[in-house]
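Just one chain follows, in the form predicted on its own, and it is written as structure tokens.
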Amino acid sequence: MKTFAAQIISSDGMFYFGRLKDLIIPAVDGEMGVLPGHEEMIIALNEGIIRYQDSKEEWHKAAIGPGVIQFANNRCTIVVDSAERPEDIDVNRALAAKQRAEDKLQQKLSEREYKLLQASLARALTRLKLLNQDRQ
């Protein structure tokens, strides 16, 4: 069974450290899979859902913020703004954040405020999408 070393680092600290068999990431130009022996790369990541299969062949999911992935010498390092497991997400808080962002986006805003609210809305929607996928 081939695996590769992986670490996922968020602004809160180490999110995952171990060996993976498979990894699916939200790259800027769409979802992308990473397997052992993948070619070397550095790619920007969008906010979205990351899926990974550990060496015990169990699949896991997480909501991640924007970041970057580097794969070299059969080692993967992912650095993201945030990473959350489904069980760590409060659905009521995510729904409230979504509603606040949508309400504020209806107001006249500076470009900076608009971009920050877009990011907040994207984060809330990603959390809710992950929770919906986890229930299925």
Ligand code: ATP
Second form
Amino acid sequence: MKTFAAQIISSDGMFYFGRLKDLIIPAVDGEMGVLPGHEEMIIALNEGIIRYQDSKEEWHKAAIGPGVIQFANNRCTIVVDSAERPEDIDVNRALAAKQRAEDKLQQKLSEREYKLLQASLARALTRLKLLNQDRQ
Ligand code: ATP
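Here we have the form predicted on its own; I need the corresponding form predicted together with this ligand.
And the full complex, kicking off with our chain again.
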């Protein structure tokens, strides 16, 4: 069975370390699959949902913040701002973050404030989307 070495590092530390059969990532230009033997690359990741299949063929999902993925020599390293499994997501916190960002986006803002709030809203929506998918 073909696999590749993978590590997902977030600001909180090592989120995942092991071997994967398949990986689907939210690349900036759309969802992208990564399989064993993938060509070398370094690309930016958007916030979004990452899906990965471990060597026991089990699929897992996580909400990630923006980051970067490197693939070289059948080894994948993902570095992201944040990463959470569905069971680690605090729904009330995500709902509060969404509401806060939406409220502030109604106000007059600098370009920087606007971008920060858009990013905060995107993180909250990603977390809520993962929780919704997990319930289905
Ligand atoms: P908030 O506005 O609620 O603080 P945020 O999007 O600003 O959210 P981040 O800066 O992305 O938060 O993450 C800070 C830390 O908090 C990270 O460890 C992240 O995994 C965690 N975190 C953020 N929101 C949640 C949530 N709803 N449930 C669980 N962990 C969360």
